[in-house]
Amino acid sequence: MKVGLVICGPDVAYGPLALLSGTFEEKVQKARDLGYDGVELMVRDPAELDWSHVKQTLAQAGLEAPQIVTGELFGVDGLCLITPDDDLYQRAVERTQAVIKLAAFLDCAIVNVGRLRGRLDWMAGYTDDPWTLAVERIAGIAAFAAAHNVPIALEPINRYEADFIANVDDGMRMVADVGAANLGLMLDLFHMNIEDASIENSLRAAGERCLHVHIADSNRRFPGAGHLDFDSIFATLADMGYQGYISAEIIPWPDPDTAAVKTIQYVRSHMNGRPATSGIR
């Protein structure tokens, strides 16, 4: 397993769950110096990015971009796939396709679909079967991504933030209904702690469809600041043969840099079974 964290891309001024301070280049360098394997990029509009510079900055630091996070497409611009507004839907599709092309350019990035998917209850009066409409629209995104060799990772989100795909069972139902080989799940321990009866059993149920894991403790702070049993969670992932990323998407408490340091120290210690002594190199 590799360890990552979410940082803001150059087109995002602030991300509520992103870590590290400074310019984009400084954040990448800090992540490298701390010993992270990769950085997830929280982006808003790929048209505002210098793609070659982003790729070169990561390459010079020896870091991967394991996932592109799309929450700010919804959070800042209000774009979503499940909406009765056809113009909004088309703009959401176009922006999502641009993100997919960026992911392909960066070679190894998954594209995450969380809040970007929208809500089923917005479809009242538009369709009698909003789930089927969601399947069709997610299938369209997955097909476009497949043509660019990019995986799509649906994120189950707790009931207080979304109204469908709340847990692994819901996510696996959508994956099955869409039937796309490049569609899987991005599992976030914070949401799982609310919605899944057993984090470990749900991870096992996702199996090979678990493409990426976001780590946060029960209070959404850095691992070790709450009550989740990370030893059991990491052991489960190891037993599954999971070889992807465990990546921090957490509240930047007490500040973005300290949270990043605390995360890598805790994760390296518990993954390797020995106390961590590393800090910024």
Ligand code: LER
The other form holds:
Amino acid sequence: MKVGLVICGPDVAYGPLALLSGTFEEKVQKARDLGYDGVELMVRDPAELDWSHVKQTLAQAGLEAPQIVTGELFGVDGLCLITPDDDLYQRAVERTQAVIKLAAFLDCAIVNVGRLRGRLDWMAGYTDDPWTLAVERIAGIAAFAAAHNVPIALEPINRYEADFIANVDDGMRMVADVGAANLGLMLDLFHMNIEDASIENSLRAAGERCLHVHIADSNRRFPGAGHLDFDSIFATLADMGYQGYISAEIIPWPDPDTAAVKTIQYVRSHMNGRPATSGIR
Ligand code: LER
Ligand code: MN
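Rather than the form predicted alone that you just supplied, could I have the structure of the form predicted in complex with this ligand?
What follows is the entire complex, opening with the chain shown before.
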């Protein structure tokens, strides 16, 4: 398992769940100095990015970009896949395709689809079967991504932020209905703590379809600040043979740098159920 954290790309001024302060280059350097293996990039519009500079900055720091998170496409620009507005849908597809191309360029493992998917209740009056429409639209994104060798990770999101795919059962149903080899799940412990009966059982149920994990404690602060049982969660992931990232997407509390320090200290000292010997690099 590798350890990452979400940072804003140069095209995102502020992310409510992104860590580290400073310029993009400073954030990457800090992540490296703290001993993170990779930074997960929150991007909004690849057209506003210098792709080569981003790639070079990561390479110079020796960091991977395991995933690009797309929440700000929805959060800032309102772009989403399940909407009765055909023009909005087309723009959402085009932007998502640009993110997929960026992911391929950065050798990123994954592009996530969380809030970007939109809502089924917006389709009332347009279709009696919004789930099938979602299957078709997510299949379209997965097919484009497959052609670029990029996996897509659907993120189950709690009921207060989204109205479909709240838990691993729902996510696995969508994965099965789409039937694409490059489609899996990104599991966020914060959402799982609200929606899944057992975090450990759900992680196991996702199995090899678990492509990426967002870690946060029960209060969405750094691990150790709430009441989740991380020893049990990390042991479950290790048992599953999970090789992907556990990546912090948390409230930057008490500040964005301290939260990043607390996270890596806690994770390194609890991974594999044994205390860290070397501390942070
Ligand atoms: C995005 O990864 C996420 O977990 C959402 O809760 C952001 O609103
Ligand atoms: Mn998340």
